[in-house]
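In structure tokens, one chain follows: the form predicted on its own.
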Amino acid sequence: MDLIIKNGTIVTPTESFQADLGVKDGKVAMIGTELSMEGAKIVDASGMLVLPGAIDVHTHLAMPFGGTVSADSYLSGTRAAACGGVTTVFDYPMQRKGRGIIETVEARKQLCDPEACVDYAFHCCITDLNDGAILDEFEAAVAFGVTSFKCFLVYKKEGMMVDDATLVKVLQKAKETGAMTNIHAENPDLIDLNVEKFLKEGKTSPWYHYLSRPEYVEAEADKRAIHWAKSVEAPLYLVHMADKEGLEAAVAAKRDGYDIYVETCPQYLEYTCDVYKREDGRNFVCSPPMKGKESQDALWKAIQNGTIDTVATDHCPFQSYEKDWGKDDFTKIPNGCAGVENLYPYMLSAANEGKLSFNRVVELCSFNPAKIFGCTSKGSISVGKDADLVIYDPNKDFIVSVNNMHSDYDHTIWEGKKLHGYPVQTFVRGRLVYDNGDFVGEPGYGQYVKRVGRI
């Protein structure tokens, strides 16, 4: 064995035991107790918690947006990512018109190789089918390893958005050839109505960003997209749902055996739509907003009776100059918070206290990312998987705050919130990139992590 992690409590989606836990090669060789120790580094886990790497499907790094560029690059995401137990990550090229899929991939690719502290995966953001030219080169895709594609139905004016033809042949498509359809929903017309009226009337600050995008806007989207995939019976993969009426029509059409996913964010847990009233409301602009307590509790309740299948991110920040830019003007502030370092130990930190499992975490955070998107290495503890693990301290006391973070951004919206329990040790493929509030990995270890489609 190459290393032995000793006396620790190994957590799956379903049981959590006591055993030690052997990697050799990279991978998981041996989970008993009484292993060899022969050559092998010693790691003792006693009292704490030994948990999959966590699995952040949501990211934009060095993404051009709002006129500028968000503020951790590839490595210092992934940097961050370690810090916070999250062992990969997934990005969202932006595939322009006259631009390919892989070819897309592949620039984005070439950034993040000698950059990545974590393994790293990509969806892809269809913006123009060019004539046909991109549907065709799905199959192509999944093969090398691209299995998700992701629509915007909002983003009209920024040249991102998708008709409802569009999208339904991408539906067609993605499931033909095995794959998953995202969906960014919410509905343009209705923001550009709202923000229209509030421009002339001189409504400006934060508190408009969401007024002008509130529950139903994100809600009629939700179901458009939901009504669709069920017509063409294609799978759909909802981002960032932050609404409780959208919720129910995602809970509703599972339960009548669609292939329908959910996801949510950290941010939707925590914050309500009163953060836009703040002094500092501007940083917490991101679309969708935060909406009011009534989705909060809807969002909160599914997470806990497993209508919910992922918690992911959404991490894009921006300086706080950047923020500033909107300043007096909602519409000038870059859309975007920080996250990826707060994932796991903000939802670990809930199991803490009780309002959720700490195996339901490990399902969301994790086995169910993996799951999902054909991460087939990724995921769990389980022999022959890759070993991606977190040691967490389920006793450690941690106050989140800019200066103890490891990105490259200037402020958080994490600033000073409190948490039970914290991760002291994460390790990809077996080697120890984040020790005790240190990053100990190297740039560049990362790898592509080349998923499997649906079958």
Second form
Amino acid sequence: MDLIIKNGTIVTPTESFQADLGVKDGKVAMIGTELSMEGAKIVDASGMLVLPGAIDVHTHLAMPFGGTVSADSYLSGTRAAACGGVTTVFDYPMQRKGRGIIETVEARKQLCDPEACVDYAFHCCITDLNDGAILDEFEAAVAFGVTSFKCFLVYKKEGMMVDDATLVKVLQKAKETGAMTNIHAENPDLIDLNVEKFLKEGKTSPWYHYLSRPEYVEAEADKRAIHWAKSVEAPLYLVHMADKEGLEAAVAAKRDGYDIYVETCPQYLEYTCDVYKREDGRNFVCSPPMKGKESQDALWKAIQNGTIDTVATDHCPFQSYEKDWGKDDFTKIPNGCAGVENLYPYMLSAANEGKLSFNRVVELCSFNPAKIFGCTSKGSISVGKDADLVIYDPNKDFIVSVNNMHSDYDHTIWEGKKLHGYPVQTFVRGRLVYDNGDFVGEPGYGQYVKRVGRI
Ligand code: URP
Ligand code: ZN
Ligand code: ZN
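Swap state to the form predicted together with ligand URP from the form predicted on its own:
All chains and molecules follow, beginning with the one already shown.
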């Protein structure tokens, strides 16, 4: 063995048990007691939980958006990921008119390869079908390991939105090729209508970001996407679900046997739309916005009863000076917030407080993401899988501050958040990348994860 983690409690989606874990050549090689220690590095995990690394299936690193580029590069974003127990990140390259899928993803892979500190995979956002050429490329993209395609039902002015016909074509082609369609669901026409009205009335604070995209704006688009997915019997993955009505529609479709998956994010579980009334409300501007308490309660209930499938971050931070562009006009605030380093600690702290089980956190943040997005060597602690591991101290208290994060942003919506329990070490394929507050990994160590379809 190269590494033995002794005396810890191993957590899987279904059970927690005390055992030693042996790692050889980056893989989990043995789980048991009395493992041979000859030549192995020993980590004593007494009193600790041993968890599979989280898989954050929703990040936007170095993303051109909102008149600027998101504040975390592939290097700083994956460094932060390592320090928050995330061992694989999924990024969202943006296919643009006239460009192919593989061309788009390859260009981002070139940027990511020398910088990635943890393993990484790509979905691809589709913004234009290039007269059908894009659909013809789905099969090659799947063979390349890109088995999920995202459609935005919003961001019309940004040239990212697709119409319903395009959405249906993508749904059908994804189904045919064994891929998944991911959807950002909000209704653009209603947003425009509301924005125009508020600006005319001189209502420009971040509160009007929420009021221009309230519950019904998201719910209509959730239901529309579900309707089309059901109509063509194609799988559908709703990203960053934030509203109760849309969630209920997704849950009903799941119960009727449709292949519908739901992701939510920690920011929707922690904050409500009231944050937009704060002095620093612009820092919380993301789309969809945080909603009311009723939606938040519904999200927590779905986390607890198993109807939400994944929790991911939508990590897309911007610097304070960029958020300040919208001080006097909420439409000028770049949309997005930080989260990749907070995902696992936040969910695990919630488990520590009894809101859900540690097993369920593992299911939401590691096992289900691997299963839904076809990461065959990741997502659980079992023999033969990658040794992507997190040692978690359930008794370590931690207060989040921009000063103890490992990103490149200058503020965080998580400032001051008290967490009970915190990761103390992260291993990616058996290599230590985070150790008690410090990043100890290496840019370029992270590998591209070539995915298959749903497992
Ligand atoms: O506000 C957000 N969510 N920014 C990132 C892009 C997106 O919509 O996912
Ligand atoms: Zn989105
Ligand atoms: Zn996003």
